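A single chain, nothing else alongside it, follows as structure tokens in the form predicted alone.
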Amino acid sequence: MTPVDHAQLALHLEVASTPKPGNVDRHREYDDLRFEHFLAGAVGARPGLRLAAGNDGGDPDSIPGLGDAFERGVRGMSQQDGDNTQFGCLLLLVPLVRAATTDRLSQSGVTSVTAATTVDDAAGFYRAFEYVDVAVDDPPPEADALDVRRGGDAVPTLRERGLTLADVMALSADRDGNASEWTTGFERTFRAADRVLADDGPITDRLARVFLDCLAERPDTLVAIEHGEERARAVSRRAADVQGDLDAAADLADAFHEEGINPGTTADLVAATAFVALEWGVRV
């Protein structure tokens, strides 16, 4: 298989494993929001994951910006009726796709991938904005012009400042996990695949147990946004209460759901993960 091909089985792989806590899965889903929405957003963006890819063995001076890679595949993915379904996979998974793609799969190939992003990818990233909702913590009041959610409008910011998508990154890496590993060369990810790669079992085991791990390790993005960050800092600790435990963890999953808890960017870090696993070898 291609790293695309491997990018796109990620994405079904993170939502079919089972239980994620306060995720969809193939065993849970909520009326708006279905799994059958992630298999087909996963599908949608796969000509993005091509993009991030390359050319297809054109002119290497032509390879598309990973901001381009990026809003095609969130516009592909925003194609089916669960609205955003995998914008945060997306963000992680187009750098590894391309680091993966010119064999630089590491934390310093990631890494050189990452630096080298423009002001054009960092406009990518704003437009891709316009396909879905997004849901992001407001900005510090002097960042307010360059709010996410203005999308496409932000652009001429971004270019007067000269701002390249790792620049943005950076400016929200204290307060956002995805952004967080842009600056870090994916170490959690890469940390996470170890660990798949040491368990056993089917891939959608390993890849829950992985989720109850990363969630037990720091508070998750979303939960913060949405419920603040002490729900968000109890929902690691009862995380961490089942960790290996997948018995438990189903408990916990249905509890979450009742009470509307939403780990999604832990989500996205497992579908990085998952795909950096396949590179790796993991087989299913």
Contents of the next structure:
2 protein chains.
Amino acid sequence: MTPVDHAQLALHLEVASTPKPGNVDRHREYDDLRFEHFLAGAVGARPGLRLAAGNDGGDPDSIPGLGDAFERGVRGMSQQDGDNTQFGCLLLLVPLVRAATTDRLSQSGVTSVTAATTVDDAAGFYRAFEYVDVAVDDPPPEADALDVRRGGDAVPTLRERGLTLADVMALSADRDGNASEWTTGFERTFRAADRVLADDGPITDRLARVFLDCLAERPDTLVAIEHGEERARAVSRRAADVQGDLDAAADLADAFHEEGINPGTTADLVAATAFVALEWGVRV
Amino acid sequence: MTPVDHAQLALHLEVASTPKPGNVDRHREYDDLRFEHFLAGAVGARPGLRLAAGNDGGDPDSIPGLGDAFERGVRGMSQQDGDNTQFGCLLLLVPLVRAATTDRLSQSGVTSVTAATTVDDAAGFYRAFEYVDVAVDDPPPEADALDVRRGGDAVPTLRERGLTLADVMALSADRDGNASEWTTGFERTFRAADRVLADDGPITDRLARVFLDCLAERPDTLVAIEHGEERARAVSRRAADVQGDLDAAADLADAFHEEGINPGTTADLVAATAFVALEWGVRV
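Could I have the structure of this protein in the form predicted together with another copy of the chain, to go alongside the form predicted alone above?
Following is the full complex, with the preceding chain placed first.
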């Protein structure tokens, strides 16, 4: 399988892995956000993943930008009725796929990839917000012109200030777990993939366990946005309490579902982790 | 989405739809044949589906043969640890994808596609059996040289007798539900897709109901091969008894799982049905 295949499969495996308390998985869904929306999102995202792999189907000397790849992925992902299914996953997968296709799937390799992003890439990232409704925090007042909810309208400001996609990620790294991966060479992703390799059993069980580990080790930033930081810390403590036991996690999944707790940033991390683990040879 | 995307998504939706009594679905699996094997099979099959769509990534004037497309699909599908996940699905999808990409997704259109198959296509079909273990019936003694389990070794006999893939399908149409679709212009597939369009609710529920309908209306040929025709008729009667009620079907799924009853040919039909329904505009 190619890195594009592995990235697509990673999206499928993320949503198939169960229980991942608070997230849609193959045993839990909402009326307006169903399991099959994620399946269609993963298939639809593929043209964006191909661009991330450097393949635009045309001129082999023209390497597509990561921002265009991300925008294309989000556009394709959004062709189902569940709205935003995998925006954050794609934000992590796009640079990882680029790193993998250029033989640099490592912390330093993906750091080179993100460091090479441009203002055009930042523009693609902003335009991607026009396709789906993404839960984000209000920016600080001085950064209002860069509110991602402005979509493409923020592009003149990006150009004026010369902000690359890496710069944009750095601006929100303290309050968004995905942006934080961009600024740390995907430190948590690679560490989680190590744990998946060291674990045994079906890959979907390993991913469910690594989800619990990741949620326990750091509060989920989507939960913090939606419910506040204190609640996010409590959610992590409850994830820690199940101690990786998937039966206990199933009870926690029922509770989070009931409470409307959705640790979606941690699910994004699991998709990225699945990709790295597949590239490293974990079997399905 | 392209026909290739729809075909791939159809494979995902087939296995996600639940309950489909006796088959792996998102709530039921076996230790050695797990849900994620089907996800990986669907992603792996994609290069074969692209060939079916007439796209070999190279010379636009050279249209790949359906047998090569099928063989490539099965080879890619088999790169996971569950062995045969979607052999029968691909046998149905390959001509349907070809029909869709040439604006002939209709009974007469796909009949033209199958009628145009060649001896080379038959050779590709036989070679595909070398990648996975497919449950088949013993052929009649006079057809022993054409036993599919011979794989590529049967190719000289195919050439000697000038048998096309359509001819090969016709030879087993009376005992294999998939071959029967090939010889009837996919009559059951299109009829089932009509029912999916007329139904409402989430597509996975519609596909679960159409599975029950199809199983009730005709005995599953894989069940007949594995357990005999009388048992296959009884299985259909039990499917009819649930009268399309998905809660009752869940109990039947538990029972069939326990009894080792696997109506796999009917699941293949559902994957083909999902493809046609997606092409006809059913939303996910």
